[in-house]
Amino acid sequence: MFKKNYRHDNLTAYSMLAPILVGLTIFVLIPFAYAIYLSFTDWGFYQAPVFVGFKNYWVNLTDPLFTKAIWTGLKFTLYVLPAQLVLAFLFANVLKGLKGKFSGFVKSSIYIPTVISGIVASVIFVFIYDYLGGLANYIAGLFGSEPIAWLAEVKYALPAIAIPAIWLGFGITTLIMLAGLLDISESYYEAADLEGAGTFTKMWYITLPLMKNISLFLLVTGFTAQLSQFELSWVMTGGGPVNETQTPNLYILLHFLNDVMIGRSIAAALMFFVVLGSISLVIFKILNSEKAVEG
C-alpha cells in the first residue's frame, strides 16, 4: 500500500514537472547548445556552417575593441550601481518615515522612470545634453562654465550616459529597499534605544546586516543589468566618441548587424556570458547569502 502511494506521488510530481522541463529544453537548452555549436563555425544566413575550431574566440580575444568594450561596461557599472544603491537606500529611509496619501504619491512618482524604456530615456537626455539649448549646459552656465559637449567629449560621454541609467533604475531599487526596511522588526530598534544606541549605530549593527539579502539581490541583478546595458549608448552616442561608450552588448550588436559571418558575434556573446556569470559568482561568494537573523 505504501509503495503504491509512493509511486503515485512520484508520478504526480513528474507529470507536474514535465511541462517545465519540456519548455526549458525547447527554449533554453537546445538554443544554447546550438549557439555553442555555431560559435565554432563560420556561418552566414546564406552559407552553411563551416567548422573553424576556436578561431572566432581567438579573433575576439585579440580584438582590442572587445576587451575595451568589456572594460567600458565595467566602468559604466561602477559609475551607476554604487550611486544607485546609496541614493536608493537613503531615499528609502526617508520614504519609510512618510505617512498617508503623500507617501503613496511619492512611491508612485519615483516608480514612473521604471516603466519608461531606455530608448525614450535616451531621447530625453539627448535634448538635456544638447550643446546649445540643453538643460545641462544652462545649469552649468549658471556656475560660469562654458558649454560642454557632454556626449562628444571622451571624458564626459560615459558619465553622461550613466546619469539616465541611474534615473531609470532608481525607483524600483528604492521600492525594493523600502520593502526590506519595512520587513525589519521595530523591536530591534526599540531594544537599541534602551541601550542608548545612536542613529549611525543602529544603521550599522541592525539595518545593514538585516538588509544583506536585499543588497545581494540588488547587487547581482543591478550588475547584470548595467553591464548588459546598450540602448543608452546606442541611441545617445552610437558607441562614440572613439568607442569610449561602446559597451559589450553594443559591440556584439554592431558586429551582428555589420558582419557577414555570425559565428564571431555568437562567440563574443558566449564570452560575455562567461564574464557575467563569473563576476556574479564572485559577488555571491563574497557576500555569502544567508539570512542573518530570523525575523
The other form holds:
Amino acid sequence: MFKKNYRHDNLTAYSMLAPILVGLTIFVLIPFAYAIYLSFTDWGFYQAPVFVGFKNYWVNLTDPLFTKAIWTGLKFTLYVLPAQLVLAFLFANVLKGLKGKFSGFVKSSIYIPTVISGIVASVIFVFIYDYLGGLANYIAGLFGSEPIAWLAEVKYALPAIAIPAIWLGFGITTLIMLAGLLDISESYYEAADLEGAGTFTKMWYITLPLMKNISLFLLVTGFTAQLSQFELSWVMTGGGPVNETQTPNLYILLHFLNDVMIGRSIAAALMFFVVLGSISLVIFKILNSEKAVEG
Amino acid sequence: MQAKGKFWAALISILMVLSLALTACGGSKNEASSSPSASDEGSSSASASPSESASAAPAEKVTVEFWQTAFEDSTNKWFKKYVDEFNKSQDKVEIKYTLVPGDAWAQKLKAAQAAGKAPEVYTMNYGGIANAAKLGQISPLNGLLPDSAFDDIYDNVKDFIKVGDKYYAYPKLVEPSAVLYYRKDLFQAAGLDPEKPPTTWAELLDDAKKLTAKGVFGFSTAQVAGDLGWSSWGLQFGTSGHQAVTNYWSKADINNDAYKSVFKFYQDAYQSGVMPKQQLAPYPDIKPFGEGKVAMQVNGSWAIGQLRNTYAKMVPNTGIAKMPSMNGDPNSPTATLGGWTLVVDSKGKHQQEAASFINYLLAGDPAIMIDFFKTSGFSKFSPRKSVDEAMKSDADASKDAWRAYIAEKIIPTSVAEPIYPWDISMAVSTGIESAMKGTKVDDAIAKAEKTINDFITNNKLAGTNPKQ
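For comparison with the form predicted alone, kindly provide the form predicted together with its partner chain.
Complete assembly follows, chain above in first position.
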C-alpha cells in the first residue's frame, strides 16, 4: 500500500503548499480567529479586552438600525443588479454584432467606469445631484420640474445612489456577458435558422440556457458586491436622509469610527459575513449550477 | 532523477516563503519612511529601529509625531509655520507634522491606535476629552506643563479640559457653534430693518419667508443628522435648560415640550420652503451665503474667517447676530462653545517632549496665538487671559466690531458641549431630521427617546458620566 517515495511526495506537496498556507495563516486565519475572539469582548485599544459573551451580537440583533441596514442593502441590490444584468445582456448582444475598429472603441469606452474608483464616481454624482446647478436638476428643469432634492428626499436617495452603482459595474458585466455570448457555438444558431426559428426563440432556447454559468457567476459576484457597497452612500449622503441609505457595511464602518469599544462593529461584520454567505449559498442552490453541455 | 526534481521544487517553495517574509518586512519599513512632510532628519530617525536611536549620540533630536485635523487654510498654515519655528528654535525635539483631512481623521487615528502607532500629540475637541481621559487614551498634563500655563486659562474653559482634578488637554481656542449671518442689503430690499435682525424663532421664519426670492433662499442651517447632531446642542440646551440625557446618563430627557418645540422649529423651517430641500454645503461651510444663494445662514463664528478670506466682497453687506432663541430672551443659550485643544497620547514614548511643543505653541508667547487669531479674521476666541490682555494693545483686534459683538453677546451665553457619547446626539438629530422630512414631532421624539434609552442600556451607560 505505502509506496517507497510516499514521504518524498508529501514533502514536495507541503513545501509547494507552504507559501500559500503561510500567507493564508498570517493574513486570513489568524486575523479571522482574532476577530471572532474580539467580537465576544469589549475592547478599545487602550485597555485589555474584557469578555462579554454574546452581548455584542445581541446588541446588534436588537438594534433596529442593523436590520434596517440589511434591508437597505437588499433593496439597493434589487435596484442595481437586475437593471445591470438586463442592460449588460442587451448591450452585449449589440456589441456582438459590431465589427472592426468601432467595436474595439465601444468595448474600451464601456470599460472606463470599471477602472474609476467608487469614491471618484460618488464625487462626480454629487455634482450631478447638486440641488442648485446640478445636471440632474437642470434636465428636470427643462421639463418644467422644480429642483428635486435627489440626495435628501427619503424616496429618491437610495435609487439616486443605485444609478452610479449600475454605471460603475456596467462595463465589466457587459464584457463578461460578451465573452459568454461569443463562446456559444454558431452552429446552434445555424441549425435554428434552418428550422425557421425567430430571434426571440433563438434567444430563449439557445442563448439564455447556454449563458447560465455566466449569469450565475455574475449574479453571485454582483449580489455580494452590491450588498457590500458602502462608499457611494458614505460619500454622497453619509447614510442619510434619516438612515435611508445606510448599507450594512456603512453601518459597520460608522460604528467602527464612532464607537469607543469596537467589539460590536466586529460582531456586526461577522454577522453580515454570515448573511452574505447564506445568500450566495441560496443562489447556488436555486440555480443548481452544472457544467454546460458544450462550451 | 525524480528525487532531484522534488528537491528543486522544495527549494523553490522555500525561496518563495522567504521572499514573502522579506516583502512583508519591506512593506512595514516603507510605511515608516514614506509618510509625507517629514523633514530629512525626521524621516531618517523614524526609519531607524528604536534600539538604534536609543544608542545614538545624545545630540540627535527626539522625533515627536504630531497630527493636526484640517481646518481652514489660514489655520493649517499657522500650524505649519509654528511647527517649523519650533523645530528651528531648539535642538532637542523635532516635531513631525501631519495634516489629516477632517473626514479621514477618525479612520486614520483609529487605524493608528489599533496598530499601536498613534501620534504622540494631536488635536482634539473639547467634547472628546472626558471620555478619552476616562479610557486612558490621553495623559494628564499636570506636571508635563508648568502650573502657570493652567493658571492663565479662563475658569469656564478650565472646566472643559478638567476631568477629576487633572487637566487632560491644553486649549487653543473657543468658538460659538451658532451665529446668525444675514444680508443687510437683502433685508433692505425686502422692506426689513437691516439693523434689527430676528431675535425669536417666529421672527426668524417670518423674515426668512420675506427674504426668499427667485434664486435666493431665506434661511439655511444644518439639515442632515450628522451636522444637526452638534449644531443643535445650543438650541436644545437653551430651550430646555438641560441636555438630552439626565445628569447621571441614566435615561433620555427629551420627551418634553421644550425638546418638542426645538424639533418643531426645524420642521417648520424646512417645510415652509424657506430652506433649500437639499443642503447646499455642509453646516460649517459659509459658501452658500458667500455666494449669495441664501439671505440668512446659521454658522459658527469660524465662518467669519472664511467670509473675510474667501468672500471679502460679501463682508460689507453682512450683519451678524446671535442665533435667535425660542422667545427672544437675550440670555438664553443658542450656541455651544466648541473648540480645539492639543492632547498627549498616553502610549507616547516622549511625553515630556510632546508637552514642550504644546507649551511653546499654545501656552507660550502670546504673540504666537495673536498671530493665529489675526490670520483667522478674529473668528475665534482666546481661552487664555494673557493673550486677551496682549490683544488689547493690538490695533486690529481692538477695532474689530464683530469680534467685540461675539465676545460680549454670544460667548457669555454659550454653553459647553455635552460629553455624552455621540450616538445620543445622533439619535436626537436623526429625530430632528425625520421631523423635517415629514415625521410627526411626537413620533420623532418617541423614537429618539427609545433609541437613546436602548443605547444607555446596551452600553451600561447609566452612572458613567465622568463629570459627575
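Throughout, rigid core stands for the largest set of C-alpha atoms superposing within 1.5 Å between the two forms. The structure displayed is predicted, hence computed values, not measured ones. Numbering follows the first chain given and starts at 1.
- Once you line up the core between the two forms, the Cα of Phe273 stays within less than 2 Å of where it was.
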